[in-house]
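Given as structure tokens, the chain that follows is alone and in the form predicted on its own.
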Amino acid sequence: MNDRYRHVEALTRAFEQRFGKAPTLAARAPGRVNLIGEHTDYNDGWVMPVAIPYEVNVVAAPRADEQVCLVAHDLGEEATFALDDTQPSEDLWQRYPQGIAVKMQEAVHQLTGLDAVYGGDVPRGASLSSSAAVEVAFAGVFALAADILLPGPEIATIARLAENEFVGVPTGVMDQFISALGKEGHALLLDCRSLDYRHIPINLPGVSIVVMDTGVHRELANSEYRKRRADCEAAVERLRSRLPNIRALRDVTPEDLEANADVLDETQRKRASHVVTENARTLEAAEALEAGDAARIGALMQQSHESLRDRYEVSAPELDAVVEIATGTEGVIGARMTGGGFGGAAVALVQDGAVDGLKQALATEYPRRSGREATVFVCQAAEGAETRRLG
């Protein structure tokens, strides 16, 4: 599936018979799925996403007043907001293009209105970022319709700050920034801090990205999630005391931890482990990725989920399964959980001819140990977020 702007043509005629007019601008941004660096991006440390072939895309026309119209296509929604109206939305699915408005206008940018339906095929509550390509996107078509030039990053970071300061989920910038910057072919390796980024070939010819949708959604914004995230920012000031350089447990090497594993409670100490032996694991697949060393990859995968089951404790008895199913099927290179955890989904990676095998193992296995169906996308790395003008 690499055929991009695909939803385009049904989206425009819904626009068209919604407005009675033709769109004039496009956008599509495509949802990512994490190969390792897990709970990493909001502790200032590395990631390696990718993006996928699953995206959102917007049609739209710039209007002569300061309204924005949404057609929300796939969810049959319709919302109209004024661009000065900073008031959150009741309605979640608003609040994502609203928060990129708000925050572009924040950031002295000057919009213009519009009509606008939007719409795509990045599964909903499967770890995907379906919200960061909704954001991304929008970003893309009210940029192109005030002749706005966004270099990548930019977006990245007003979609972020849109979802956290407007939308209320308190993310990283990774799914934002893979989104914005992905590039076919190559995984994003990205320092969180320094926002500082690097496109690492996918040197496994033969080999496909595989997410497994447990079936199980979460929404991120819960009160897990916001537990881990305190958890690391406590280990932190306990750290301080004997480390007082460090800002985020990014600066905590493996031997620090260890030396002063005694201030931390041992909630915090597990906690500290997973990220600080995930920033190095991260770094570590960057390097195998590039020199194509297929057997390190799977390793360093299957430890990152073992440190996110046992340390970090974001996962769960089915992401565990169709973790299991997969590295027990001839020709799966690695598997772990990937996004925020309790539920969502899993990634492989898989030599193309074992792909059929690990689809069986997982229609046999994964019913009679969870009593659910997983759902699985076979897909390569994907380029990230585009515009263009349409007519």
Contents of the next structure:
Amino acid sequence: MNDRYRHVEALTRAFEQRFGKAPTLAARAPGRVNLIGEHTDYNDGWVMPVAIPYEVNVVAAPRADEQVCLVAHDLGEEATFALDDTQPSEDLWQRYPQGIAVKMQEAVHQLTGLDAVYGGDVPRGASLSSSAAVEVAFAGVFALAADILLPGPEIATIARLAENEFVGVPTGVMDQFISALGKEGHALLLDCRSLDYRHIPINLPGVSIVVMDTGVHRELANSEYRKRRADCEAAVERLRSRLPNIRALRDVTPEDLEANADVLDETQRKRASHVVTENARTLEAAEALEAGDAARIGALMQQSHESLRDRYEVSAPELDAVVEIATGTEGVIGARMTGGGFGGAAVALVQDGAVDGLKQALATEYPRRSGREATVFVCQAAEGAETRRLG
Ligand code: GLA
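So that was the form predicted on its own. Now I'd like the form predicted in complex with alpha-D-galactopyranose (GLA), please.
What follows is the whole complex; the chain from before opens it.
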């Protein structure tokens, strides 16, 4: 399960069948789960995600012309686009690789045409960043094909631009950054303003990361995400009348907010309060993780979930249910919703001996509370994106 590049063999067979030759290049990029620091990235704040051992792989070979011929193995789709075609495809799946090509070229990287087949096992629609994994894997393979040395932070920046400006989803940089720069056994503490980052060793021996997918994906997640961003920007605008030097909620301390809350309306106060306290929690959680302080991390995860539920209002009954089931289970250190919210997955840190108990509790309690079944993934922090030549 933890083998890197584990889809390359199957994708190579598909490539040979389709193109009548062997691929020469491969790239892999993982999905992610965020341990803490939610809805902070687009507020210039801090996040602390881990890469998970579920990944997108691409196999490819350069072409003599400027075309990219793409096969989405898992979707059973195929498409061709020209490298100089900057018009986003009607098909959403195509926009990810095409957006990467467009944004790499805008960053003045000269690309070569490619035949490519991609696929993988990052669960889709579970807020585990399957789209960031596709973007980062394609950035890797385009760079390798054209002999471009692309450092991880630049891959993340290009992939975020592709997502924001080409796919059209106004995300922060977290998902692309962790996919590009994750490290086995470590979380990544990222300052989303400066892009300074530090790998934080997960000093919790005998503890697994358990991802609990609620099986719910709500369309309103996108529009609500935009609204939350707008609420935060409006709050900054108003706070600036008192705190002229702030650029984002990242610059506001919990004390500043308390002292100036009267300039905000009720909604803005709640949103801002989540962000400023979540930033503080994330920095504290990084220290606690490094120190192996399980009790502290558990408490911070709990506070984070409650703040997302009550003040940021991005949780969902199904997310609250899995988190409550987890926190009520012996041997669970902490649990919270993860990612954008309104469905998708929650994350828990769990003593290895307690994983079966948690699975059992979810299997009996969750259907009773939600009428659905949860899918559970048990893993450790995985390595970020890589590329290699084949053969
Ligand atoms: C989504 C976005 C991220 C981040 C999270 C919330 O996953 O892609 O950039 O904003 O939501 O923390």
